[in-house]
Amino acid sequence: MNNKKQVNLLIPFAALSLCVLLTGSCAKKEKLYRKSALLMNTTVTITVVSDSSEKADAAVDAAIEDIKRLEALISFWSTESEISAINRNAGVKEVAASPDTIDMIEKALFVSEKTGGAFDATIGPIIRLYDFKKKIKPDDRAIRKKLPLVNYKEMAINRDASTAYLRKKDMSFDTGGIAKGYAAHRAAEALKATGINAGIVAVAGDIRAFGLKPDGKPWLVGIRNPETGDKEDLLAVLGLSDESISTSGDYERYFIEKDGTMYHHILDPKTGKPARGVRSVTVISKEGAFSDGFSTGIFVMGTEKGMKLLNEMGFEGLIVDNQGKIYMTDGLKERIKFKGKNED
């Protein structure tokens, strides 16, 4: 689990305004406050609307603690997590797990079923063959050896007993494609529990927004241009309220071979190799785990099947193919603002 030191910085985003004197007292004005922390191997940024820095600080701290708690349970890389205990006992026995872990696994299996296995969290054995920082990729023989271990239907959960079991030895459940969206959603719920009525939680590119900004407008969220992958180079922006948004892009973790072939981290569970044909997928839904998981699955599925699934699920979404062509749901066309791109 990531134990990096938290960046504890609370920033008011609206300058203090002169309050109007009413019967000898000043009415408090709501402002935006933000705090960032290093969690889940990435930067987590939480912004809330509050009339008090003390209230905002306490609320954001509660949300951060909830993310820490979830990370300890569901981290794929931490040897102390419940997910790792489930993986160690694959093909051996059922493992008791917290309701949160079981809930996230259940959501992952739902996404797997709906995407026909294009999203499959049991891809863990294949994931471990790659190292994108060191530019290491497995050969075909190594992939073929591990592929029989990739099958979400071999993960069994028992909600009543709160247990999970991978039926085959050496199977491995990787939460990387769904954990951040799940955590962002849960952190937003933690904020609400403290009395915060509006805020936005960003766990890297997985974002959950609720309520409205002090000006009464939705939270403005940007979609990165996959051609550059630059955080400052936006393809489009849109307003978000009481929704989750996730983007999966081939620019997030990758390396390029000498022959020009790009190897990125979004792997096709059926081949064990990077999915081709799409540069990025953005999904908007009411559930953070679903925006996260479905953006990955639809990336693997491709434009035609992906657009069909978005409409079937009632999600809003946008797909950019490897030629730069943009596809999106009808509902998104009414609320998105592009920067000089042509859409289908």
Second form
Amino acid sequence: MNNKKQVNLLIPFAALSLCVLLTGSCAKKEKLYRKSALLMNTTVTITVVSDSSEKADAAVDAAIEDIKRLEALISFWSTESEISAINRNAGVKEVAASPDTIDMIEKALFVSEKTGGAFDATIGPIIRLYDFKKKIKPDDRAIRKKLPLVNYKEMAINRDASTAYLRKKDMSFDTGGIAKGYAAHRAAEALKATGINAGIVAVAGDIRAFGLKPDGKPWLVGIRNPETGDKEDLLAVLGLSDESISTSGDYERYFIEKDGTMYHHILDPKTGKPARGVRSVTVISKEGAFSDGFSTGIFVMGTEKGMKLLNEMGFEGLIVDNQGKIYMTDGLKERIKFKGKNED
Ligand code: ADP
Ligand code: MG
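Okay, that is the form predicted on its own; can I get the form predicted in complex with adenosine-5'-diphosphate now?
Every chain and every other molecule in the complex is listed next, the one we just looked at coming first.
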């Protein structure tokens, strides 16, 4: 689709490398360009390194278009999406879907397998029973009725035929725990395809960074203090390049009942109720869908099993439990800088 655009954009970059070789000075002109847009029900911010505002603009627009395109395919709430068609046809028939949709579902099923079902995107029928804005939660009977519909093993995909099928009627695949991380990664790929060598895409808290900043350093990303969930109140910062980071926290979407119980949007697929024990989970990996999906799944698994899985998968990560205790992978300890008291 963007072939013509890509060719046009690559020419100035070829010229740029030539002039770097000859004079060693052109690279200095590289600057940061940033643009935000409201997509996927949240704020998407894209930052690129470029030597021209035109090139930066074209690249960012291409990435935004790609997120829009993906959103139209994988949105859980839009009745027009391919995911909705798959859900409507649960227990009825296989549905043809684009390779992107199948790819995302396949990644979600991989996360489900690895987390032993703690991440289960077939949580759809249960998530629909909650409304966190209106402070609505289901009673136990309603949950019990829908729980048998939650089982990722009842979802079948056929990569060759590019189809997906939910085997039981009324099953429903909720992309909320994986779509943003997937889209951030894909948008970064879209930027690269236009010739951009460095940038960072943030779909809310699901972030993908590639290349280095103009100062030659990795991109700096913050992890929020789950105590407040405030974007100004950071627990720690770390450098990121050619990786994805996602944080799942109970502060994102929640309400508090009169008795003080907090109802938030990360549900234990076994009980249909908010997972307890953990306040936030951050996962850093090479794959956006995995950072997003595993952070949600590990939130449900809890600290002990969660840390074990992070190490097994070779991911970096951090878990804050409900006492404020921090658990971290060894690799992360070397690159994270805590704010506040520990700051040097
Ligand atoms: P956020 O949407 O705030 O980035 P997450 O990535 O953790 O947070 O995703 C939470 C969303 O994932 C929920 O709003 C819901 O749509 C879905 N979800 C909730 N619990 C699970 C679960 N156990 N497995 C898979 N998806 C889930
Ligand atoms: Mg997630």
